[in-house]
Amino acid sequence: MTTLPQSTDKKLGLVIDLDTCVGCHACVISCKGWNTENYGAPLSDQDPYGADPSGTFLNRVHSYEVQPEQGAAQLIHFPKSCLHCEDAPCVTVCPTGASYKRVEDGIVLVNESDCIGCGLCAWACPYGAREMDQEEKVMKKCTLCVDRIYNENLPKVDRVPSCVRTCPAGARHFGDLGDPDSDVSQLVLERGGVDLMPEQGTKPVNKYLPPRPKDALPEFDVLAPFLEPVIAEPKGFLGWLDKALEKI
């Protein structure tokens, strides 16, 4: 059913810390690895070792250069996957009912055997979180590792989305954002977590923690007194060497 549930029991989602992410793309690889061999169709690649490689990814990391009015530019790595929106426009546009939002935990999924591959849901998603697999011709998207988080065959520590489990920097957090007391909700509160493109009205569940303000550079360099300024016009032996080298 592609009408959205009035409310969901839980709002499972991710909190992504833009201050901590180092842009290593480990989450991209672990996501692709897990999801290509579990839920649904594999994530195909086209021309992977050739001149024009491309492929299906459920999670991609962008990098932005942000130039403050004063001071040095900052490089911010920006992982992006499905935000499991509360008002998910990708669900309501789907003609077949293949796209749906689960009442029990709010996860947005695609039932691939119903998907006709019309692509409309990818058009409706402002975040680029859905990709049509070029091999299987069905819509792929982040499942929040629905086949891990409830999987009792896995050790408890592994019952989180693959990207969260993998992130070496601890920049990705998973939990119930509908519960104000959960760790993730507390983190969002503490760090001022934000919605991406709030004006699109999708009410994303996933939140992004903005980068913390950078420390200002100290006024002087502690080593400065030990370093003589470079002599602009060398004299003596250096002067002779400079001229001699110039002549060669």
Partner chain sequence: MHPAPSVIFFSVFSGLGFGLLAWLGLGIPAVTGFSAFAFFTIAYLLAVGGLISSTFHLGHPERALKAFTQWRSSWLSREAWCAVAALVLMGIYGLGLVFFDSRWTLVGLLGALFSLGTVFTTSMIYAQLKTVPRWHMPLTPLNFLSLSLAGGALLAGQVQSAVVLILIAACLQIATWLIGDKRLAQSGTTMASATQLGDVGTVRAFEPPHTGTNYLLREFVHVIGRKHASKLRIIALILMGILPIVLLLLPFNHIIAVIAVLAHVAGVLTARWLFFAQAEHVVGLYYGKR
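Computed from a predicted structure; not experimentally measured. Between two forms, the rigid core is the largest collection of C-alphas that superpose within 1.5 Å. Residue numbers count along the first chain shown, from 1. What changes on going to the form predicted alone:
Same protein, different condition: the form predicted in complex with its partner chain was shown, now please give the form predicted alone.
No partners, no molecules, just the chain.
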């Protein structure tokens, strides 16, 4: 079994703003594209244009209707990928050492040449963040685009995960969550960022920013403007005509 490091030099991860995410799936598409063309084995698809298509995705967006205690129901878009947990159960169950957590930045990766496709890591992950590639028969997961963030051949603005760079709403943020002074740590502090399923004890590095309370609109009858008279008493020519007609 693989052992976890006692500590890591950094805790690189994502902060996802559930109040800003619009569910456009741009992060899903960019993740699929980058990880198919670059790091590791391509992400395969099975029968993509058939009646029962399936494929390997490292990032997915789920949408839920949520009913707050007050106000109207809200549609919440919930992106989910590997959370790069500090106490990652997917690492400790791996029988070959293929799954491991890096000391230098805390990123959880899979050495695909050592993966035997047993699926134990997927079974151990409480978030369903690992996927077996049906063509390559190896386990795939979010790498935080490790081949982008350290690539000095890219402009500095592009040295972030593909999903972060692509998000049109600015709902995804990347940085060192082990540094209390980093932008992402300050964002978590200001907005009350939370762990996903903290009861699992995995201590995920990725954080979620909860939706902000929505403004409550005053109750009104949508037909009221059409039911009320335009003016209480007609004036001018219409007023004279109205009085004249009353005498007929």
